[in-house]
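Encoded as structure tokens, the following chain is the form predicted on its own, with no partner shown.
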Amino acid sequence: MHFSRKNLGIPYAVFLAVFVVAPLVVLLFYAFTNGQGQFTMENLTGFFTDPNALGTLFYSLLIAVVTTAVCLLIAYPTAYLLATSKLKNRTVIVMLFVMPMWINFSLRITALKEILTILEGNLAMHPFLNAVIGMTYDFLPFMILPIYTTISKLDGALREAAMDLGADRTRTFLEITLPLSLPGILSGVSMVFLPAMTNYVVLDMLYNSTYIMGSLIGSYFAAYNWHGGSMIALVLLCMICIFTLLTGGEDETARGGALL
């Protein structure tokens, strides 16, 4: 029997067929059928006419946008200073940002909850603020690392040439460093925005709230409404695909995503 390198892809193809393609087929089936297994568009129209579902969608989008913006505002200066500094131990400093990801997620959020409880008393008084703080605390490393990797790989001669030609530091940053670090920014935005839309665990652990897309889908399935839950999951999947296409199109290694 002749063995070729194509045969090495058979296990991967089987894995994709069983754990990716098959679940998507089941999702599509339930999304566009009713309880009798008949084709229907009521699940789709029902989502866009349900005030609760639309409110949850917009609230999730708002949390994701604000969380991504806050992470970017904190991560970019941090990554820039680390990548351009001449510190001998900057790798150790970068590892300090990564180390929280090695700790159990529940322990980290529980510790954050205790701190916020001491500062605020009743966490339910500032639900949106606490949600953003929790999301930022959880996803900040995913924004720092791609930006740091991209900036650290930039050719320093480009900045030196710009300054030799008369550009000051601000202009050099705006016209050289910032445009060339855009791939890392897009990579970080993708890795923060997408999970922030569905990570209801942070909200549940902080103040027992389920007002986000991930928990909404779970509530539909918990009520045995697989058809409505599948349609909401499908709508969210389409939004994620569109967002990925808008921010993608480049090799992940060049964007710094390979580090993660």
Second form
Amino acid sequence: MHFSRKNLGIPYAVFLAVFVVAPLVVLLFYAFTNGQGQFTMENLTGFFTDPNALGTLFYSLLIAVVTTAVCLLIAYPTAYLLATSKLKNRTVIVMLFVMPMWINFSLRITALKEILTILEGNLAMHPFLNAVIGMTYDFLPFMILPIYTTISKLDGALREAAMDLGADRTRTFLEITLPLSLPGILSGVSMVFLPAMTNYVVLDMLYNSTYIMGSLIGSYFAAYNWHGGSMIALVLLCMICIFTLLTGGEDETARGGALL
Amino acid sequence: MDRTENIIELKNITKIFDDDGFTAVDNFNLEVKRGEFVTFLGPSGCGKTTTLRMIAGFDVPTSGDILLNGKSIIGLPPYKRPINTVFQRYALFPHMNIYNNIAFGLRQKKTPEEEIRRRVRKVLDLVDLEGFEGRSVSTLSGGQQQRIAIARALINEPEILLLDEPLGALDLKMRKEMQLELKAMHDKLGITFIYVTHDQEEALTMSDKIVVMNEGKTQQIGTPEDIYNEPATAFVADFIGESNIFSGVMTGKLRARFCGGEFLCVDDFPEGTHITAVVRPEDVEIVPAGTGIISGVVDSVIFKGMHYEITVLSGRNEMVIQTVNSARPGDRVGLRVDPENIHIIQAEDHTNSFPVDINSAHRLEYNGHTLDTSLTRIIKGSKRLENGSILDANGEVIDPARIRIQASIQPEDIEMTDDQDAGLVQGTISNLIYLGDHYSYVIHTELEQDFVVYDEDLWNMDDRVSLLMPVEKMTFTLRKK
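Next up, can you give the form predicted together with the partner chain of this protein, since the form predicted on its own came first?
Next comes the full complex, and the chain you just saw is listed first.
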């Protein structure tokens, strides 16, 4: 039998059709139809006129932005110190940051819940704070790794060249190291921001009453309003697409996938 | 310009790295005059780049002082030194265009943008890359990046320009061009250049002064002519140009014995002094057999365009000769060298050094005797395969035909015996001197080599002896052919 290399792509094409294209088509169909199966724009206008839904959207955005910012503030100095230090066993230290990811997700969050309960007493008292803590804890490695990889790959001669040309340490950092580690930052931001926007399992497990986009969609489907739920999912999908395009052109190698 | 004033002085500089205790630079002293072109020359790992980095401020000496215009700059960070560097791999900033790369230094000094623009244009003109301001680094060829790196350093009008093997990554033709251009730039600008290279030809072509370094120590400081014609140590003679190097001994006033013959020379050392004799291949004359100072058999003839390179074996000694007249392998010829073309260096120590063979079983052999050691012990990280071939540390098969093993042994580790069959090699005592508590003998072997042997007992001139050389006292070095 004649077997060309093209045929090797068939399983992937089937997978793509069944698990990516088909669900998208179904999503689109439900988003733009009503209960009787007729085309309608009501779901779209309904979402943007529902103050409850819009409020949840902005609240989710806020949590995602704050989580991403906190992750970045913790991850950048950590990654910078790790990558520029002369420690012989720095990969071991990097592993320490990655290791929690090897532990079962629900186990980790349950442990965090217990710790937070000891510290705060009633978890329901600080929903926003706990949401940010929970997500930061969960997503931090995704921020550290790409930044660490980018900085450690930077040619040390570039920093030396900047100092040689009269830039002190601060200016060397601001004009050389920081701009050149931007691909790692962008990679880390998109790897944290996107899941932070949609993840609600973390909040659920922390007995958190905070209502974010994920929970909103979940509630629509729980109430058998598939049409409204599909539209919200579609809106979120569009936002993520736009965000990815904005941070696009990122360096794939900066993701540090090797360590994961 | 005042050419007599020292712009930079390095005093007793020693650098020991903290992490592994490696002494990279050992008691280094140097004075550089304003406007000089100084080259640090040596094999990789000789400490030349470390020395340069200490001048730039990237490394701090463990001890010693660096004076710039008479003032110590030891405590100054690199960004406060009026010194700029051209890095080995250029280190251009990939996120900036050419203009911003070159302007970087002036921007740090808050120079007005108008002046920056004018000066960038000027240096781009100097390096022959007019109009490249808007280009990005990645669109430039290696040679162009090199020029931008030079422009980026020169625009700051440094007092000293440091160049760390700047031409190492260029192809041969580019390298030759850039050598001439750099030299022209140096002459035009009058800036002091300190240049690091392992390429002796580059050093000889460009420099006013060459500092030859090996294992962290200065071997010789001098003009290219000095270094080439009057090498101070055997290392310099070996490293600069091609040389025939022999160890030998002074046998009388202006008479030296080496390479199995007695040569007249012009360097005066007391009789009995152990010497290293250096003869350049172009200085050896081939004469009819029997009329030269030594005689031998032509081993190989290679046509090199301008000349032939002829190797003559005289006993176990190998003499390389460059001449315009060809010869045939197997010819018996005589060799002579004019006294003024023999350069005699007092030997640093009396280590006996001799080539050993590798036999078909990959064992070391000398004069038909198998030495009880193996190649795997000599070549770091190597291992022997089942079929007998040997892999080096990188896993590549070592071809015995491509390497040469040199054995060395100290004079006190050799013993003389009357039992002719007991030793590795036999010879006659050709020289002896009493050195206070022991005698120093020179034994001329049947392989036409001279061995220096210390012995407390008195032997007679022309005694025939056999040399006992325990293999565990020998050290072996590997050389690629």
